[in-house]
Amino acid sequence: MKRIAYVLLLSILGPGVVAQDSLRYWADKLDKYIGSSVEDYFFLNDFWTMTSRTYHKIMIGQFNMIVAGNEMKFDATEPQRNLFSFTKGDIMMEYAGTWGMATRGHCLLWHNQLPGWITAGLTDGVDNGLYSRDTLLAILENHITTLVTHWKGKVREWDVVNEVFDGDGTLRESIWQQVIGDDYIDSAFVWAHRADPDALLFLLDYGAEGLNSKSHGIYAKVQELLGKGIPIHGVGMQCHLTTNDINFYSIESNVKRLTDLGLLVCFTEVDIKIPADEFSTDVALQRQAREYGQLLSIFLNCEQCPSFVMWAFSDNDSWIPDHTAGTYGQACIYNLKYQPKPAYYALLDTLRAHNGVNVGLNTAASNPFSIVPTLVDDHFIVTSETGSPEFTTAVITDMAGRQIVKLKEITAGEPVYVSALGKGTYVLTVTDRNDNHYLMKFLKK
């Protein structure tokens, strides 16, 4: 029945739905995956409304990878013990197979969106003794094995464990950790690998894109897993980011240290939100576009980064407004009406450029040559090889991405005093009057 629906969709959209100048087209040429999560109404197979047709035309035409936002999580797939529901996941798999798209499986284990029969094991967030270690291990093994076996050969990348770290880099005290112990993570990867040896298995988290306490904890954990021979293939960086507050150098450094371990790194839930007081302003949209472009550049410059997936491609479907009580939004590359924003064109141009197409990219660079910082005693001087542009702001962050100082109205060639700056390595980001961003690393001796 679903196959008939997809044939109908093909007749509606036409055979040329994947254009030869799309995100998907250029990503395919680079053997990279660019994708999006899919929304609840995706699973209704409603192809008749204009909005639905537009949605599917964008999904199929622009992306070569999809992931279910909620429909493959624990509560959706095993609402009652040993009673499994695969319907919506099967719909997505058939859709992906029909349109030649890869899939991510999200997610096998999480502390949220658990069915009531699991959360009954906690009282006020604390283990109440309902489940023994052996019982919960058996439940978890059965769940992981059943899901991965059912979709064996259809899921390219599985998020095996999701958000298992707290902000300080320690393991989160979930029901899994409290009842089973820290080794539940080891077991989850082993069971997933046994069920589908060809699937790529990831540890996924948020707020750990750059170098900080959480990412240090993750780095130590994956080193431990690798040392024990646990079958982990990569780390997923969710990348729920905020415009004008992204330390790209720190992200790039974190990607490098993980890939140096031989791991893959995927950007799995990308969105870059804008503060409500800047909604729809040209400055904010252009800044967001540059930041999307720079994040994609980090991804494309890394051979061990296979997948770049956005958490919804349209502002109409974004989770951000509800999650932030409307204080942030407009985080996606298409607007509420499914029209492309500057961020879309930034991604397109970045992909074109990496395919050798001559495009005029205006994105920040991690190692620019036009701006050179010099730090002497209690001040530094920004000099330019191309004249003396004025900068509206300069932000100094440490290597963990924490803001140390924010300055205003600095001018190239003039000293900027930062006597409170301690010894160490820092990242300086300057923004000129045209809202161009320049990043550089420097050492305070």
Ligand code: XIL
Contents of the next structure:
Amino acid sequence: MKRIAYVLLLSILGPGVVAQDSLRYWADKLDKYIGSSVEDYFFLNDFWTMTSRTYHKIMIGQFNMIVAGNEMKFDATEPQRNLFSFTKGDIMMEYAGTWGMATRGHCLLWHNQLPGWITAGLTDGVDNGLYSRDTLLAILENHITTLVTHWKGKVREWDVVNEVFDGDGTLRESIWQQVIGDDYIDSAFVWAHRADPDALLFLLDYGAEGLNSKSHGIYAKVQELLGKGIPIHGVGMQCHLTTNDINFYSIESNVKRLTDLGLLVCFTEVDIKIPADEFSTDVALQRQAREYGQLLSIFLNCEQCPSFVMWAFSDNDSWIPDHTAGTYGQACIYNLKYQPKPAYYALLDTLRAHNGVNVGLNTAASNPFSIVPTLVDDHFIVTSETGSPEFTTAVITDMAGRQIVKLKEITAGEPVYVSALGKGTYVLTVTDRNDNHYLMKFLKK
Ligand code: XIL
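Show the form predicted together with the named molecule, please, the one above being the form predicted alone.
Following is the full complex, with the preceding chain placed first.
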């Protein structure tokens, strides 16, 4: 039945639906996963309206990974004790199989979106004695074992424990923590691993992307888990970020210290929200685009970072306006009408650049003079079609914004040698005497 629906969908969308020069096209070449969460709209299963066609065309054409935003959470999958509902998760798995996408499973344990029969164990947030430690352990073991077994072999990465830390780096006082004690985390990973030894298991949180009290707590915890032989494979950084308030150095350092432990790091719920008073302004959209590109570059430069997943791909489906009572929004890479925003093109360009395609960041229209920087191995040449522009400087920065090379007095047509560049992507900025800039993103192999 479902299979027929997908065949139908394919005939509506057309055979070229997995697009060339798309996010997934370039990500596939790099063996990386780029994905999006799906929620209500996806599960309508109405393939007939234009919006719906556009939606699926983007989902299938641009992404090679998918995650359910709500439908595999505790309240959705075990609404009554030991009565399980897999329908929506199954629909997503079927879709992923049909369109060749990997999946993330979100999430086995959280303090939110729990069914009433579990939250009945708390009164005003405090354990009321309804469940003993043994009972709650048995409930958790049953939940985790049942879900992971049901989707065995279909989920690449499971979010095992979600948001279990407080801002100060100590463990959150959830029902799990209060009734069972801190070792509920160890048990959750062990049960998930027993049920599907091939699935990759993650601990994830928000507000712990960079170096801060929470991420220090997480770092200490994962070291402890690894030391005890608990089967944890990685840390998820949710990355619900705010434009103009992102410290990329700090994120990069945190990714590095975690991967140095041998762990994987995934960016699992990326969105970059814009404050309402900046909505739709060029400045904000361009800045957001740069930030998306920078974040993706940190991910692409990291060998132990397999997945970059956004929390909805369109502003029409984003949770941010609701979550922030309308004070923020426009956090995704497509707008309300499913048109790609500058942020989409920034991701595309960043992926192209990591594939060795030299990407000019200025369009001809916005570039006041005409130069073509050509990067060949250890040098580049700036040429001009309009005679001899007078350049002052050329600066090369890495994707975190660090200045690596600064060169003065560039002459058109003459090779400029740059050494000291390690592998990775960089931005070259050439400036003329009138302070016009030309930017280009490039890959040093
Ligand atoms: C959000 C969903 O997107 C919303 O639809 C729902 O109302 C609330 O939860 N961190 C998480 C996700 O781990 O599960 C949350 O998803 C967003 C924050």
